[in-house]
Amino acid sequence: MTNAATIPARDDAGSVGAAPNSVDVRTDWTRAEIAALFDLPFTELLFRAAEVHRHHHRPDEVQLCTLLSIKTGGCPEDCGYCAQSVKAHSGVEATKLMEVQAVLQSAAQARDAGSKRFCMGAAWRNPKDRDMPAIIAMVQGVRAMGMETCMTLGMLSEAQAAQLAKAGLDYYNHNIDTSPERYGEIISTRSFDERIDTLAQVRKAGINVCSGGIVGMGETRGDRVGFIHALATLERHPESVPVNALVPIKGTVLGDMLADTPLAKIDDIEFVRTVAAARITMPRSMVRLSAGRESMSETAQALCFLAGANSIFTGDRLLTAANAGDDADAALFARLGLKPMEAEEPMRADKAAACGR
């Protein structure tokens, strides 16, 4: 049974009950009560999500970022969805870390554009120290042009940790993909818990945590479920949360897959439940809708929008993937009455309150 105080519930009249306290944030939800979620009316929880968001974030607003892939292909990793892995067959060839310059001018560009928030992905098992000075000039470089910076980079030592905080790094992404039950048929090169400790060493850092997964891999709703509740029992939540749905690569393992098995592709509904749920459970969380929109609906994008997504990545490419470019989110936000987020993240103005900044 889901929790009353979090969950706004219906009285026996039909009514609904008043939206969650700024207090009321848990880390202590079950599978049981998350796997009730997903089982609801899907207008009941979009209903449930759009109340939790309202109260925690301005309905009317969606930040704004960009993704460039600083270092593609060559990955040792063997993740079955990803087209830069060595063990993929997509085509895609490795190149070296680019300069810094032309990353800060990619950046420039995207603060032109709109974007308040720049992330950068390398194909790494983990970088390596002596690209560290590249990295921590990239960083250092995009927060000078007022943009929140964000990067990915694989795994990170405690020592990198801290030399990207003391760079000023807002963001570190590094994604659980999916449940831990699921894991290891997605991915051998790195375990869940590994994942894990690397989130622990980013938050030990005091760097803020980007941190979601994929679904559409051929996953079971169960799977969902343990995805979004690993997350939402993180003794803190993730300052951001990227759900993607998958885009099938040929030459990956899980892009040959779905060409055979098209049926394993998560429909528009069950990923719209998906980002409800991740909502409702951690509600202060930036929910980004991430790759996969390109083959989204606009109803679809608006659905996810009414359950709780506020943020999205824009421009044409996210690192080997093909997105919706700066003119069709423009024309879809004028549709829908949206606007690019200007305020602070809930949670990062939180633990700034807390630093006495």
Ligand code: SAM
Contents of the next structure:
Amino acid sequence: MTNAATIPARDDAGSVGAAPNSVDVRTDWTRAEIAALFDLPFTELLFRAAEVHRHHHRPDEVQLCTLLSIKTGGCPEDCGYCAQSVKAHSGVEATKLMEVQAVLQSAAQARDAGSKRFCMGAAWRNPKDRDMPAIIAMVQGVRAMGMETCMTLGMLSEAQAAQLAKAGLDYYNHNIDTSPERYGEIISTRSFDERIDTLAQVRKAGINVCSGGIVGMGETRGDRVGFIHALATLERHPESVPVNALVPIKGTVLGDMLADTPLAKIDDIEFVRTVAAARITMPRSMVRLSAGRESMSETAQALCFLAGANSIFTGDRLLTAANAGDDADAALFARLGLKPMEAEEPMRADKAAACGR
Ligand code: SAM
Ligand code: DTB
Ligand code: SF4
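Just the form predicted alone so far, so send over the form predicted in complex with the ligand.
Following is the full complex, with the preceding chain placed first.
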């Protein structure tokens, strides 16, 4: 393998953060290089990922984020993993868009519980223009509380992306979910390229990009390589990369498929390998250990943190699925000696300085 990461030593003062364009941030990764990372002995892969991680981030800090479903269910898309698709028989009821005040109340609770980032998700193929004033008020209100804002609303038009940027939205989440070649087996109502187009709109509008995917959908290792490759070769790495473990939900295509074939569930070591590959190939990005922690052991989560994951969703609910819960996380942090992250995220800070936001 050509050496993946030229890993500079951490300086003596223990400070983290290299120059924004340091040589170890590459966007020319080949699939062969990423496959070679996955093939490393686990101990070697973890060592390399941990080295990259501590060079760019504080290894004892993990950012706490809160998710809120601002519009649940009834989504016209057919994502095979999702309880909110109209095609799923998951029992999730469709709701209207929440009132702005109710969203802000929920955000205030999250802030009081120590959250630094508030992510709002809507089960839409795309927002309607008539929804935008409420969405903008939510972004402005949450930002005024001092939290980072993230929205995930489906596809965006150029004008909508510009409106969100003007409102001060920090991040837009839009996952590529899996490799380009597997995409059509998971979702038929939109294409991988449409996903990439929306990411480009978000970038162009000057909003930080949050894009990742799901591991454990019965994919091959080659798909996991292709998924990381697609993200790590974007013109600029996403500032934020959520890595979800599939939450198998009854009534969804993938949830039911996995229920019938329990051996299809991804093993923890392979999940950790995926986190490590994300960390090594996208050294300055936030790597978010997202859905699926509820059914993960503390040991597996500890390995994910060692492999470079530095953000989690707190609270006992994700969008519709159960999450680990604050008490379990407080106990986990105490056991592992981890602290909630207070500082600005490295890539976002660079960008804010560069564009004066
Ligand atoms: N509708 C918007 C969209 O698809 O972009 C936003 C909401 S969607 C629920 C956000 C992401 O959550 C999906 O792209 C997927 O990666 C993740 N997700 C959804 N259901 C999941 C599940 N059952 N297990 C793991 N991740 C899931
Ligand atoms: C992401 O990648 N994971 C979060 C967030 N982005 C929006 C969502 C996880 C959803 C898990 C399934 C559910 O709660 O329905
Ligand atoms: Fe709709 Fe998003 Fe769920 Fe797909 S993942 S069905 S787009 S809410």
